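A single chain comes next, written as C-alpha cells; it is the form predicted on its own.
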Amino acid sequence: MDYYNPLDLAKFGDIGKNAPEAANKFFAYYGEVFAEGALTEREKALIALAVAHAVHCPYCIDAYTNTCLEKGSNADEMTEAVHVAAAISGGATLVHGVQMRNILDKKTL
C-alpha cells in the first residue's frame, strides 16, 4: 500500500467533518471558481492539472487526469499543460537563485 491511496480520493468531502461551516463555504467556492465563465471548464481543468503537478499533489493529478479526459482534453494538450507547470516551477526555483546572489554579494565583498 503506497502512502497516497487512490481511494482516499473519495473522501475528499469528509474533511468537513468538524469544521462543516469552513468545509460549506470551500466547497461553495470550489464550485463557483470551476463553473464555467471567462475560462471554458475544459481550460479550467487543463490549469488545475498543470497546477497539481507543481503542488505535487496525487490526488489532485488523479482527479484533474480525469476531468480533463471528461471535458475534451486528450494526451497532448494534458502533457504539454504539465511542460508549462514544469517550466514555471524550475523558473521560479531559479530566480530564487538573485535571493543566493544577494546575501553572496553582501558577504564575499
The other form holds:
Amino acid sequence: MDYYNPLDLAKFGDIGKNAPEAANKFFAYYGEVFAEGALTEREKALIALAVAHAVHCPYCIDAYTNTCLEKGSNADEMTEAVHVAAAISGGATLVHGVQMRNILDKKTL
Amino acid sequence: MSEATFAETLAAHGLALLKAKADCLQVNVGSLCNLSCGHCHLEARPGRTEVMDRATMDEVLALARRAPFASVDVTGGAPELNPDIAHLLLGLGPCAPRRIFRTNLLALEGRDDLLGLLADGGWGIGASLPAVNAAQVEGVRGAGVFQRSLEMLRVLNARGYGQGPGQGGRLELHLVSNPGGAFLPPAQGPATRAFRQALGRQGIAFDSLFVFANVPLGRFRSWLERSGNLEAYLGLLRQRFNPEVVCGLMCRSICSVGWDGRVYDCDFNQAAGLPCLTAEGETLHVRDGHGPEQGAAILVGEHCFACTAGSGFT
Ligand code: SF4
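Compare with the form predicted on its own: the form predicted together with its partner chain:
Zooming out: every chain and molecule, the one shown earlier first.
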C-alpha cells in the first residue's frame, strides 16, 4: 500500500465519515478562508503553495500547484513562493541555534 | 462503468443544445499559420494547404449580403496568410455593424497594407496572447514570441486600437488568452486585472480580455496524450460541468464557415469534423445560401465539456 497515492486526494471529504459535524465546520471554514477578501484568490493560493512545501504535504503541493495555475500564477511566482517557504523554514531552523548557543554558553567553560 | 457523454450529461440536466438565431458569421479562412501553437485545436501551422479560395469567399459574401449578421468574425490559422484576405475583408466590411479580425499578432508584422485596411474599415481586432509572462507565452508559441507580441500591441495602440471610447477609439482591441497547459484559466475578472496591470507597465492598452479553456482537440489533444495528461484533463472538465452556461454557448448563435465552405456550429466542431445539420439531417454549405436553422440540434462531442467548465468559456 502506498502512503501517498495521488488519487487519495479526491477522498479528502471522507474525513467526515465518523465526525461529520467537525468536518463540515472545517470545510466551511476552509472555503471561507480561500474566498477573495483583502487578499485575492490568486495570492491566497500562492501562500497555500508555500505553506504546503513548508509542511511537506504532497497532497497540498499537488492541489495548490494546480490551483495556482488556474488562478493565473506562473512558474516564476510559484518558485519564488517556494523559496519564501524555504527561507522561513531554514531561518526557523537556524534561529533555534540561539537556544543551542544559550545552553552551550551556560554549560561550557 | 463508462463516463457519461456530453449529450447524456445535457440530458441528465434536462438540457438540449439547440440553435438560436445565428447572428454572428465566423469565417475560417484556412489552417495555414506562421506559428504552431501547442494549444491549437485545428493543428494550424506553416505548410498547411487548406486555405479558403476566392470563389468560396464570394459565396461567403453572397450569404453575408443576403442574411444580415450582427457581427462577422474572420479567423484561421493566421488569416493574414490567405492571399485573398483583402478581398474578403473589403467585401464583408459593409455587411455587419461589428467586425472582428483575429490575429496571433506576429502574422501582422510588416503588414501595414492589411493594418491600414483593417483600421480604415473599422475592423476590431481579437489578438491571442496566452499570458503576460514570457515563459508561459513562449512555452505555447515558441522562443522570442512574447516581446514581438508586445511590440505589435504597441503598433496597434499607435494606430488607435484599444484606446477605449471617447479617444477616437472606435477601433476595438480584444485579447484572447488560453492557459499554457492542462489546467483551466482564471476567471475573466481577475485575469483582466492581471493583464491590465502587467501590460499597463509596458504602456499597452486594450479593451477587454476573453479567457478560454483549451479544447481537447487537434495538437492540444496530441500533447495531452503524449504528456499523460489526457485522462485527468478530461476528468477536470467533466467535474466542472456547469449547466447554467449552456444557454449562452456561442455555438447557439454562430454560423461558422470552414475553409472549404462547409458550415459548422463552431470552430471546435470544425476541428472535430462535426458539421452543422439541417432539420432533414443534411450538411450545410455556404453556397446553399442560408445559415443554420433556428431550433436545429447542434452536434456535440467530448470536446464540448471545455465550453461548460466552471463559469463557461464561449
Ligand atoms: S465545442 Fe463548445 S461551442 Fe462548440 S458545439 Fe460544443 S459546446 Fe458548443
